[in-house]
Structures are given as C-alpha cells and as structure tokens.
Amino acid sequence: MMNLSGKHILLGVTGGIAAYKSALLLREFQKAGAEVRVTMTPSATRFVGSETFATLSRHEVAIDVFNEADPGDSWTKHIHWGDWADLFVIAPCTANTLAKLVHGQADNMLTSVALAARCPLLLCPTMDAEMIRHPAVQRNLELAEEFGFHILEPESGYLASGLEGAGRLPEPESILKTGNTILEQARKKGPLSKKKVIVTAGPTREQIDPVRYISNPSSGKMGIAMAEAARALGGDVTLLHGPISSELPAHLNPVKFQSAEDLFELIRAHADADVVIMAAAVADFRPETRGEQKIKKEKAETTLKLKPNPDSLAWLGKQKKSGQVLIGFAMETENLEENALKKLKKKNLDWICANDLTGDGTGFEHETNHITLFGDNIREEFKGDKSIIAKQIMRRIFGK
C-alpha cells in the first residue's frame, strides 16, 4: 500500500458531477496516511455538501474568501493553507476553474489558495469530451503545463451527458499514484537532496532512581515538524527523539534516547551529518548519584545534588566541519533576543530558533508556536501551526 504518512494534501473540489467521487479520493489519501484538508468552489457545493467533506477530513471546508460568521478567521486562510500543503490536488477540475487558474483569477477560496500555494499543483480536468476538445480548453491546458502544473489526463468512458468519450475523472488509485510520484520528484529536486540531516526532538529524562526522573513537558512536535520539513526538501533524515507519545513514521528513521548522555553519544555517532537541527529540550543537569532501587521517602535526602550534562550542541560547534549547517533552538522566558544571540555566537551556530515560552499558544505541548529566527544579520518571526512554520523556517534557511 502506498505510504503518504506525514504528508499534507489539499484537495480542491470544483463544480462538476464528478465531485461526488472526491469524497472517495479523500478517504484513499487518508488510508495512505496523509492528512487532508478540502477547499471547494461554491458551485461544487451544489453537487456535494461541504458537511460531507468536513466530516470525512475532520477539518472545516474552505469555500469563500470572506467568512461572514468569522471574518478574522478567513482573511489569511488562503496563505496559511497554501503554506501547509505538500500537494494541492484539484479533482475534478472544471473548464471554468482551469481558465481561472491559468489566468490568475482568485474569486473564491480554491483559486486564492492556488495562487498562494508553495507546493506542486495536480489538476484532474474533468468535463464532457466536446469541452475537452475545445481550442480554448486545449490552450488553457497548454498554459497550465507551461506554468509547471501537473496534468492527469481524463479517462474515457460513459459520461454524465450519456455520451462516450474522454472526460471522466481518473480512479482514486491513479490520482494517488500520480500524486506520490510528484511528491517524490519534488523531494529529489529539493535543496537538501542527498544531504544527511539529523534532527533531535522531545525531552530528556534524567533518572533519580528507577521510578523518578527530572524532565520537562516537551512533546517533540516542533522537532518532528522540522524533520518532516527537512525531508520534504529532499534530506535523508534521521530523527533522534526522547520519550514522546507521538507515533513516528518510518521515513524519519527514528532513533530513541532517554538521557542527555544518551543523546550526546548519538550525536557523536552522527557528527558527520550535513545538517543538524537540535530541537530537543535537553536537561542541563542530572543527579549526581542515581539510586539503584526506589528511594524510600523516610530515607531520602531533602536536597538533590546535580552535575552538568554534556552539551551536544556546543560540542558540535567545536567540531564543526566545512559546509556543515548547525541549527539550534533556544527556549526562553526572558530576554529572548539577547539570550538567543549569545547562544548563537557561543556555540558557533549558523542559525538559532528562539522560542518565547511566555506567549499564549507557544512552546511546550501546543500545536502552534512563535519563533524568532536569528542568523547572520537576520531576524525573522514565524507564528502559527508548528508544521507550517517549520516549512517556512527551512525554506528561509535553505532558500526554496
């Protein structure tokens, strides 16, 4: 079975009779492991209700650029969704929407997202055979290919008009196969193609005794998002992760660690990586001694003595090889910029992602984040869903 685990698929549905088949296509993408969001043209809702796609995708369906019920929610949705997607599939794509796409029109959410999208666009033109053959439609298909859009030719057969000919929406399996091929081609052309990338994520656990430890609330979500973003740019990614609850896809080559010392040994083993992204929340200290058995409270000392842990990122900075890119993370509760810039210089990093823990919806365990990226005379802020800003940060760093 095809594996699209971790991929974000944006499904566009336009106003043709084949719109009912898009619900089946959505389910097939989900079965392959992808997360799917749906945007529909107003005409498409005459064939299939938006509630169907909302229920199946478990996301709201975007139709209008202006949402009268919540104007603030909709105004920039086309930008955020365009950043979120790894692949935008428009199936079916009517002659009307095709014309709008190749002439840059944006009069609904679907066409607005298409203009904002940073990902490959797959069009499945679906209409009656006579419409497909029309010179205007043929010219628009040529323009679409000139713009770099991917076209999946319609199948032949019995059409809604009662006639026989080319114009049918291809079967979901064919669309999935084509989409997967497009994604793989994009990966191979990415700026990290043939590059070895190491990403760390999640917390460390420093054992006090067999049942107690020092740790932090890191969920590993930001590190996982950075790993997926690196892989989307073509990187050969290995994800080193602490104890986290998230299910990790095999394509990230996950390797588990427990303590900061465990992580240090893994970093030493992978120090030849072309890119290292240190997003793990690593404990600076560990207990000076560890109890071999559970420490009974009546015998326990009330003072816990600590000693420093090895600093993997500082070690990498000292061992840094020519052309290697080191990206660190700094989680701060005060003096964000000052502390981040100090860490950037002290540890010989190329970039540092400074994460302010004092904001709402940012930092540990949240789905969203607020990161300020610092580099050589560069300061840029990124806010929003962790999976989106991870892509934005990686594109900013590697120039795609």
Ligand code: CTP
Second form
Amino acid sequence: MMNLSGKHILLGVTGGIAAYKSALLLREFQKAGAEVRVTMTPSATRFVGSETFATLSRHEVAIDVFNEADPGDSWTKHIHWGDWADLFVIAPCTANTLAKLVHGQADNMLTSVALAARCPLLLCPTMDAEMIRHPAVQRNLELAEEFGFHILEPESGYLASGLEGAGRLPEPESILKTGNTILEQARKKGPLSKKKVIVTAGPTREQIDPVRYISNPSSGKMGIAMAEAARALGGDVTLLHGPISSELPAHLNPVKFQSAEDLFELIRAHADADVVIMAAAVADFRPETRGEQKIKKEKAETTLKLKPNPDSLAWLGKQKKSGQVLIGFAMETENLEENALKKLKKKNLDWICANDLTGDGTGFEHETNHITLFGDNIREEFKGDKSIIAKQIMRRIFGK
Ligand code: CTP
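Please could you give me the other form, the form predicted in complex with the ligand, since above is the form predicted on its own?
Below is the whole assembly, all chains and molecules, this chain first.
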C-alpha cells in the first residue's frame, strides 16, 4: 500500500467523459493518506457535479477565478492553492486544457493554479484516439515535456466514442504510482537531499509531582508543518516532539520527549545535524524540586520555587559546526523585531521565525500563523495556513 500521508494532492478535473473516474481517483489518493483538493474547469462540471468532489474532498472546489461570494478571496486563491499543493494531477486532461497549459494561458482557476504552482505537474491526457494522434496535440505533448510536466500516457481500450484505441484514462492505481514516483524524484533532487534535519515541536512538561506539571498550549502544528516541508525538500528528518495530540507519520521519525532536560539530551545526541529547526515551546524554568508522591494540600507550600532549564538552542549556537543551519522560533507580544533580532544574535542563529501573538489567528493552537522571518539583513512576512507558510519559509531559506 502506497503511503502518501501528509501529502497535499491538487486534483485538476477537465471536461472529458473520464471526469467521472476522477472521483474514484480522489478516493484512492485519500486512502493512501493524502489530503486532496479539487479544481475543475467549468466544462468539467457538465460531466460531474462539483458537489461530488466537494463532499469527497471535504473542501470547496475551485472553479471560477472570480468568487462573487467573497471577492477579496479571488485574487490570491490560485497562488495559495498552488503553494498548498505538493503535486498537481490533472486527470483527465483534455486537448483544450493541454493546449492552454503549454501556451501559458490562464483563463480559469485550474489553468491559473497550474501556472502559479511550484510543485510537479502530472498530466493524464485523455481523449479520443484520433484527437491524440493529431499533430497539434502531439506537438503540445512535446512542449509539455519540454516544460518539465510529467505525462502519463493514456491506455488503450474501449473509448466513449465506441471506437477502440489509445485515449483512456489510466486506472487510479497507475496514476497514484506515477504520482508517488514523481514526489520521490522531487525529494531526491531537493536542496536538503542527504541532509540530516532535526525539527522540534510541541510543548515541554515540567513535573511538579507525579500528577501536576507546568506546560503551555503548544499544539506542535507549526513544527510538524516545518518537518513535512523539510522532508519535501529532500531532508532526512527526525521530529523530536513533546506531548501533542496529532498523529505523527512514521516518515517524520518521531521521537517523544517530556521535559526541557529530556529535549536537551536528545539535542546533544543529534548535534551533528546539518539543519536544526527549533519550533518547540520549551519551558525556560522547572520546579526546583519534584515531589516523589502527590503533594497533599495540607503540606503544600504556596510558593513554587523554580530553576532555569538548559537552553538547547543556545547550546547548539555556541558550538555550531561549519555549514550547520540553525533556525529558531520566538513568540513575542511586543517589540517583535527588536526581540527577535536580539535572540538571533545572542543564540548565534542563522534564521529566526518570529511569531506576533497579538494578531488574530496566530500562534498556539491555530491552523494559521503570522510569522516574520529574520535572517542576515532579511525580513519577510508569511501569513496563512501553517502548512503553506512552512513550505514558503523553507523554500525561502533553502532556495527552491
Ligand atoms: N529554546 C530552547 N531551550 C529553552 C528555551 C527556548 O531551545 N530552554 C528555543 C525555542 O525552541 C525557540 C527559541 O529557543 O526556538 C526561543 O528563544 P527564547 O529566548 O527562549 O524565547 P522565549 O522563551 O520566548 O524568551 P523570552 O521569554 O525571553 O521571550
């Protein structure tokens, strides 16, 4: 069974009779663990209702460039969806859409996303045998290859016209297999290929006694998104994580920690990493003493004495090996730039992702975030879905 967990597949459906098979293809991608979104051309909706795809993908289907219901959304949606996708599969791909794609036309949402997307594109040309043999279509297929689009040849067999020949949409398994191979190839060619990447995520727990602890509401989502983004760029990722509720895929090689001290131990063991991304929300202090048994209220002090925790990131910064890239995170409620730059310098980091906690939909427990990335004379803002901005940040840092 193919494992596409954590992968974002954008499924493009164009106006051919094989569009009915795209619903099954969507299900197969989901069964392999991928998250799927669908964009359709207007003519594809003549073959299958968009509601079918919306229901199956549990997400709105993008068809029109101009969204009457939410005009502000229209201008950037194709960019966001293009950034969201790890792989764009157009199945079926008509002769008309193929022609538009190879000539840079973007007159609907599907073709606009195709131009904006940074991910690999897999085309499944599906049409009648006579059409596919036409020199114009053949020329366009050659052009598509020149542009680096991946093409899965149609299969031969019974066609909707009643004729026999090459033009059928390949079976879902075959499309999935090709998609998986393309993703693997892209990973191998990525800028982090053969690099050891350590990502930390989630909160620490500092025990007061066996039943009480000091912690914070970090969900680990930003760290997991960074880990996935590092892996998509080819990295050999190990995710060190605190107690979080998300299910973690095996390809992130998850290793659990509890306290800041446990994390420090792990960091020391992995100090040879080429890249370290410290997204964990580490407690700066822990209780001075830890009760062996549950502390009874009659015997409890009203003051909890604390002592400082080891700072893993500062330790890494102090003994940074040449070529190693250290990326820190900072949560700020005031003086974002000043505080972030101070931490960047003090901990000898290459990059710091600063979180402004004062805005809406940013920080702990949200799906979205607002991060300002600081590097050597660089200041760039990223706003939106954690999984999308993680990819943008990683591409910004590692150049792809
Ligand atoms: N960090 C760490 N070990 C600690 C504390 C923090 O490795 N004991 C890492 C975090 O994972 C994060 C960065 O350091 O990448 C945050 O820096 P820090 O100065 O600790 O930020 P704050 O805790 O927000 O500092 P302050 O309370 O001064 O704002």
